[in-house]
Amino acid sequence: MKRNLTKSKEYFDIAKRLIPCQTQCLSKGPTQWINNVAPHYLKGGKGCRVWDVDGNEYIDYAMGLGPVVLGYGNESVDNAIKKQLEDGISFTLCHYLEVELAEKLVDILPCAEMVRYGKNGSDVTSAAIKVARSYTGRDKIIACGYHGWQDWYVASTERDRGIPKVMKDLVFTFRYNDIEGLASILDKNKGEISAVIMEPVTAIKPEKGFLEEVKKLTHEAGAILIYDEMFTGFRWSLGGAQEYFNVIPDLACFGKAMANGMPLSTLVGKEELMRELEKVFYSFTFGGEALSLAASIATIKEIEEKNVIEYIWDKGQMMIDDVKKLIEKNGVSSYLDIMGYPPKSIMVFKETGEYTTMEMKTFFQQECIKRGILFIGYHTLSLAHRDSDIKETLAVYDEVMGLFKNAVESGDLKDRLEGPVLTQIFKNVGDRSAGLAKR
């Protein structure tokens, strides 16, 4: 059970000289992975699953933070990836499959009526934040759920070092199936909203006609209703939350599963608004770049073509079903639940007075881990994940939920811990879905 993890503590030696935080994402980074246990560095994957640099191999389940929606290597996004490589990548003018994906988009997307890229999902957040500004000559917004690591949004955080205090006068929160406390906002900077920006689901289910209201609502105040559908798209349905629960916004913006891992991200929508794109600046060299556009396609065609998506679901739900029977068969269910859809599900801890949400969470990723379980909180299945792989994880689950309950009632559950407690990347962002409003 214990790992040879020498190569990776090298690297990360190294890194520690070289690399601010050590990663280019903090999601992926130590405080989210705990020392000592956790790989720091990942060399390949196949299917569902991984190899960090040291050869030990773990079932993933975040599966590259929500990307990864057909499996590592899968053939025939490779091959189509490969086919453009022969062509190039970046050009001088620009590449016809910028046309090819857009027309497939604007016939998926509900709100698709034209089409913009980006690379992450903070491009195509702050180019739909850019937009609603423009159309509407108002500055202030309302966000509800995470959007990024632009100055529009950050400020509305507690990680707004480097971000003019003006900023934070322009953006409010609210929390998910919260009308009242978006009314309220609504009423108190009447004239001044421009947009209201929100992930449309995350784990907590909204409640009837929450986001018909929510629409309602931005319309009446003549703002721009954009939904983020990060993490929602191509997993919820092949045209993300809106068709799934048949609101459509004024924007959206998509990313993660639309390329299988390459980077891409799109900003789409109502033609009256992309139109204001001609007008604002958003411009950027790899914008264009083939490589991406090709997966894309070669993504969405596996999707339909496999019904990824009636997939996921039937194992996702699986996976949730199967987690609530081992929750009671060990008797945890005072310590840990799993909520949400089966394309997310999230394991929720529950402080108990002794411990905190994060310390058991420690625990769990640890022996998960150990056990060759990537552990990170949360399931976004994929194509790749196939029964012996759930069976596999469940089994761990089953002898780390005994593990887990005899810790936390013999009350020596931070001694056992074999590295440093991980940390909250932010503090209120995940609980704008869950419950705590900010400001």
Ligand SMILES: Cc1ncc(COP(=O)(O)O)c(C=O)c1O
The other form holds:
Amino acid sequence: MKRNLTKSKEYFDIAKRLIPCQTQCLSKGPTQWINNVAPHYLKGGKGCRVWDVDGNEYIDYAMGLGPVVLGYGNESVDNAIKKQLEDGISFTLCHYLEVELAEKLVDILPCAEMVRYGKNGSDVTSAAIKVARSYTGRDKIIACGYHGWQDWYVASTERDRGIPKVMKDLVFTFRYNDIEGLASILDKNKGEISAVIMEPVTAIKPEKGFLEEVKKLTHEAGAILIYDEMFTGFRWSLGGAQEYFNVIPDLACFGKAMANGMPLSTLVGKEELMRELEKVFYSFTFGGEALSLAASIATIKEIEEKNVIEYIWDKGQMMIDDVKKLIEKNGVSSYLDIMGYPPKSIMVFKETGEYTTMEMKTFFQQECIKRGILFIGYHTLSLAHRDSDIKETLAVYDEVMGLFKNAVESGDLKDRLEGPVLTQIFKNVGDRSAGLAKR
Ligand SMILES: Cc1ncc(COP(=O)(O)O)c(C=O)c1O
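Next, report the structure of the form predicted together with the ligand; the form predicted alone has already been given.
The complete assembly is shown below, putting the previous chain first.
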């Protein structure tokens, strides 16, 4: 259980001098992984396991924060990348794989009539908003969930430094399942809302008719419905949550799992709206980068041929059921619950009078990491998570839940922390989308 983290710490010390936040993605940085216990730097991965720069191994449940749906080092995807690499990466003209992948996406994503690409999720959520604003001639937006780092969205959060104040007047938010909340914003801003953008689902299930009603109200207001399927895409079903719930938006954004870890995202939707991209400006150097396109085609093929969606639902359900049993067995149901759907289940820590959710999560993470589980608070399973990996994880959870109960009930949980308490990146985002601390 005692792990050597020497190299991780050395790199981290250098990063403190050279890299603001010491990370490129806050969810991977020191505010989300307990200092002194979690490794700062990984070196590689295979299947559902990763190893850090000091050679310690872990079972991963975040899988690159969502993308690695087939597992690290998937042979088919890696071979597709290598084959394309022989021909090249980025070119002076468009690459034919842009077209081949577009044909596939139109085939499998219900709302897709046309396709554009991006690299990050934020590229395509921002493109979707631009399209909606251009099409409707309106500036205001309503959001529900998390949609990336761009100003149009982050203006709605408390982490709004560096954003012109005027942006704050253009974005409103509503809580998931709060149809009255949405109706009230639409009513107060009649004729001014260009789009409602939302994560179709996170941890909380949509109430009966909620998604249908959102679509109806949005259209009645003359606005565009955009689904942000960054997490649900290629997980809830091959066609995302829109296919799973059979509620089809006007535009949708996908990314993460579409290329098993290669940087690729896509905006898809109705032709009438997508043609707006011929008027707005959405253009950048790496949009047609060929390795990611090749990886995506191979990823989708693998998802289809290996019934990956069925597999992750099956294993995810097993995970939820067994974690629930462990929560009961260890008598921690007053402090801990598991929620969500099999493709992404979330461990929810419940505020006690004495401890905050983040204090409890920090303790739980600390003890899991020491035992080889890279615990971030949710499980995104992959094709590479086998029963034996899940069993190993559950044995660790069993032990950690015992320690956790003891720490909470004996009142010395904070004394047992070996590093600073984790902090929430956005205080209100999880709350808005699902009533949970999300990332
Ligand atoms: C639902 C959702 N939308 C958008 C984004 C932003 O994607 P990216 O970080 O690739 O820009 C994320 C990232 O976590 C996400 O979960």
